[in-house]
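A lone chain, given as structure tokens: the form predicted on its own.
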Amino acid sequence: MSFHPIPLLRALLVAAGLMAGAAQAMEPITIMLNDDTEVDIRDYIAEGDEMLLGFACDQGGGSNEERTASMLAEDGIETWMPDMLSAYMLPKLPSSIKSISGDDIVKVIENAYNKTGKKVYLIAGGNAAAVALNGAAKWKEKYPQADSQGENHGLGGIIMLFPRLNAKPPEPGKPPVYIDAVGKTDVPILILEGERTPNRWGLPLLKKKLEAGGSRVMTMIIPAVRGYFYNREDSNLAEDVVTAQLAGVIKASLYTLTHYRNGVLIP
């Protein structure tokens, strides 16, 4: 399925103008994964009907992620930011991300849905996109009768920023080998990738592989930025601008994920 970027670009411009406002309240909560494992969650409370379940890209929750969650809450989108690495007693390192269980992500989704009654959307960047995708794949196993929108059980879709879903380093001249969860989900997926990263050229193949399980997949290129753009110490002007408007980008992405079918706006 092809996706025309112009409607999303317009939505980005509209949403970017809505992000001013005071910081929203954050409430710390704790949920139990099992008898001896609990997860601390930062809940950025909002009154809307949709919520994001966010996973930081590499090293827990950074200041940009927290600021963005607060701004989204101001605009009616609740965000949960679970500290999965501390729950596993793992160091906040990129390599630790791979140790997070998809089954435990399902438990967090269930807790979020049961506590709030809101449609849950997963959002993750970089290596953490694999965590979200693993969770969605396990969700499909547990709830095989849920339709493509997750209407039966509360999971609505996934937003992935510059996802890194390779199972091993790429080899020249060979197609990429993706993690097992690729092609095993059936919820809508929106991928945002930076224009200044070689990974953008692999989006058509990744899209095709993800769609094999029944997911509707859309892709969008963010001009003039690299992967991990909002966590870079050497960020350029374009990356600083997009980071400042990240809440608007995410809000527009959520709108696109929920309102577009085959490039057509669904009211």
The other form holds:
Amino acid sequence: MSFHPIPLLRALLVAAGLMAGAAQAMEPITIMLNDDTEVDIRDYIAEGDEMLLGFACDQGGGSNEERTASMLAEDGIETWMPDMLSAYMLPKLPSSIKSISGDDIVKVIENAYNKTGKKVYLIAGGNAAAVALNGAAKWKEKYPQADSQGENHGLGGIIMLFPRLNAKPPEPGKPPVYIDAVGKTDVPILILEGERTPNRWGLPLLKKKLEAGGSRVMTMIIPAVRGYFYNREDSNLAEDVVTAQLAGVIKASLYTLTHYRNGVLIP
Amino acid sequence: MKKIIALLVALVVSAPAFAVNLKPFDGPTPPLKLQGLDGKTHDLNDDRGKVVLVQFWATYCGPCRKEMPSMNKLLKSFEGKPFDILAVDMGETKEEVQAFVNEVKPEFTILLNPEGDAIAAWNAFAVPANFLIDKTGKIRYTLFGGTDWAAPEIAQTITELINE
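To complete the pair, please output the form predicted together with the partner chain; the form predicted on its own was given just before.
Full assembly next; the chain just shown is listed first.
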């Protein structure tokens, strides 16, 4: 009988993730955006002064997002995962994400801040990064006096995983055209991008465009993974490893976002 | 009416799997001087007088893998004519690219760009990103995404550029 170490390692990683993720409870809550629209939210409750407001590519339908949120909660970081598409009665398709209004994201942020008293950090991957950024841009419109760290009004920053912020399909030979919200917020932004995606080469330009709004922007490349790595059916070993450790990656990102100022880490 | 519907259905069914959508381009053409998988340095300037397909690709790109046989066919169909293909890998290691080449067997020149400077200069932030260069060294058409390079429309456009 032959021994295959890689499938075994993958199985162990998944099992470790499942065990770690099973421990923390999730509480469903509902908030009202207006008289007619309510949003169901999965609240992964935790102590701590900071919380994540997550907009997943598939609205959090994937088990990896749930497991990651549960692991983060166990590690002291509360996560809200709002189901915005159901609130709008839209199908759970990537194209539906564009229909989510930035003004409504502002209301969700306000709810999160008012209910928990915690500083709110938005987190989103792929096309859903536009949802987070639209919300942050509208936040800036509503609270123009908030300082660049969002200390006054609760929004602390954004973590984007492999963000896809193009306003239209890319054209070879021409620089990317980004959505209007790019450069319209000044909260700190941390971008995690896969090494094995063409978008990594556009990061310097995206960083520059985001910084135009006053944001402090940090970019990190995750070696050997592709975009949407935690939702892939054809995931490779590197992608399985990062997915199993995604909560740790996000926690480290949050720490960097909150403690890194002007090139130095502040304890 | 039935005949018209049948004709429309037949047209749709017989349409190629890939849409060929070469887009005219009017903009600057950056320099391209890179080391090939063969260890030699290749300079696009040395290809003046030829029509050249420059493609930015990667081993992790599914459409790239799928379309490379049709690129082999395209190159073969222009054998003896001033046409060439330069395929620039997007930032991967020589070992990764060599393993892919051993498997997929592209018959055209593979260039390496580990630092990504050419990728940025050519604004090739999607994969595959294709550029059709005329005999004067100017980008004339671009195409994003996979296609059937053996399609007659592409051969016709290349022939027109060769005959200019």
